[in-house]
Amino acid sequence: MPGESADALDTLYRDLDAASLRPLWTITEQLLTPAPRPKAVPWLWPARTMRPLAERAIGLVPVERGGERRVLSLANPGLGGRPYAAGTLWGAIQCLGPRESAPAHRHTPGAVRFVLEGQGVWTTVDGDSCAMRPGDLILTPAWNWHDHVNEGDEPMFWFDGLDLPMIEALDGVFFEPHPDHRQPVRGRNLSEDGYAAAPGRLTPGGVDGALDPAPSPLLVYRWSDTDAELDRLAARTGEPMVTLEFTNPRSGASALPTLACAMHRLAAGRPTPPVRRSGNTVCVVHRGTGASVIAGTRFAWEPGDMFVVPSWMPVEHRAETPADLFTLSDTPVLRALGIYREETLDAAQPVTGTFEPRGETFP
């Protein structure tokens, strides 16, 4: 009888629930989506809001064991209060006041620091004390001891990027404080002695094929080198945007096994084509002003602003003045798993699937 079948099915579902089982036929469309459906939403955190809050934190919150770091994490509104910029990426602004030091520790999540402002700070990575200056990229590979010390008389502010959400999802987070507040220093800028001028540390356009489970032996990528190479690349190509990825000089792979770091130079008044990529990207404005359209929403930006492009959402940029954007992405992991995709869209092509059709665009 139809009624008896319905009752029996209801009973089956109750019994499955009681046994902590889920019938796939009721949830297939939730799990196997036609395209990525990230919970993170496009969002921008303006420097004019973050900087004053960071300055207040310097005056009110000491850096010591327990808290470990004075960091304001980017909390994407789509992630239900979690302190993550996107589902796989941590982004934050970290600040260190004059003559302060942040205690030494290590953890399995890998980290990068992109310096926004200030002088006189050193990050020591496994005994190698690396000078930090605006525009520099400093690596802290997984499970490397690291601490920060400000020997100057002014505060420093930098962008922190980590693969913490990804490592957490893999149940692979380990953390250990160093026995001492500061680790022993073997020397200063040691990694640069062997690799600062090595070919293959800056890759035009980005890494295409190389993969490496080992991090780059070069811990610091200096802004002066990046700036000069971007100038040469822009003059040679004439494109509205040129890109350099910071890469492992030994293998040509991304700087860290799980994180890709790149710098993009935008010519003023020339929009880039809309592109969507699988995986998440956090952008930090180093120089210039302009705007980006992400899945139909326009975000105007200026130096120090940070914004996120969630997976498979199209993004296009237009600089009002010559501009440089630093980006952090999870691309190496997607490439290693064979699931990375990238697509350049026609400016008039509607975006379907996981979003509403694109609204704003650049002429």
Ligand code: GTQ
Given for the second form:
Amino acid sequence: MPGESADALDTLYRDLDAASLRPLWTITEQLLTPAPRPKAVPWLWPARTMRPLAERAIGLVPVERGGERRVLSLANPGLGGRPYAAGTLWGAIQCLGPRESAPAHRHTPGAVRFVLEGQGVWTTVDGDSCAMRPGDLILTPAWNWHDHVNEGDEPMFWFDGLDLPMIEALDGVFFEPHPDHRQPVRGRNLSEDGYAAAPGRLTPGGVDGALDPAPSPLLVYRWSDTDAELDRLAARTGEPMVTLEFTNPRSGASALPTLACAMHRLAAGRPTPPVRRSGNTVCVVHRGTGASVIAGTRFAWEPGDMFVVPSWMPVEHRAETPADLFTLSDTPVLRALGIYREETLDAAQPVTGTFEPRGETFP
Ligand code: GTQ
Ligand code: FE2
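Next block, the form predicted together with 2,5-dihydroxybenzoic acid (GTQ), ref. the form predicted alone:
Then the entire complex follows, led off by the chain already shown.
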């Protein structure tokens, strides 16, 4: 009887649930989607909101053991309260007041710093004390001891990017505080002195071949070098955007095994073609004003703003004034697994909405 078999089926589902078994045929379409369906939404955090909040935190919250860092993480509203910019990426603003220092520690997630503002902070990475200045990129590869010391008289602000959500998903997070607040310093800018002149540390367009499980031995990429190389690149191509990826001078691979970092220079008034890529990207505006359209929504930006392009969502950029965008992405992981995809679309996206920043801004 049909009634009996419907009852029997209900009972089967109840019994499966009680046995901690899930019938795939009821969830196939949620799991095996035709294309990525990231939970993270396209989002932008304005500098004009973040900067005053970071400053208030400097006045109210000391940097101590346990808390370790004065960091405000980008919490994507699509991720249900998780403190991640996107499913695979941690993004944050970190700040240190004059004469403050953040204690030495190490962890299996790898990190990069892109400097926003200020001077006088040194990040020590396994004994190599690296100066930080606006526009510089500093790497702290997995399990390297690191601390940050502000020797100057002004506060400093920088962007942090980590692969923390990826390492968490792999249940591979280890953390260890250093026995001392500061680790011993072997010297200053040692990796820079050894490798900064090496060819292959800035790769036009970006890496598509080399993969390397070892991080770059070069830990700092100076803005002056990046800027000069972008000038040369822009002069010899007529494109609306030129790209330099920060690369491992030993192998030509991305800066960290899990994270790719790049700088993009946009010519004013010339839109880039819409592109979609598998994997997530966080963008930090270094210079200039403009707007990006992400999956139909227009995001206007200015220096210090941070925004997220979730996996497979089309993005196009248009600078109002000459602009430089720093990007952090998980591309090396997708490439290592042989599943990376990238596609340039034929036509500009129809703009269906405009992003309204949340939180108070201070013009
Ligand atoms: O500066 O060591 O944004 O350990 C998150 C975790 C920064 C850091 C973050 C960290 C750090
Ligand atoms: Fe850290």
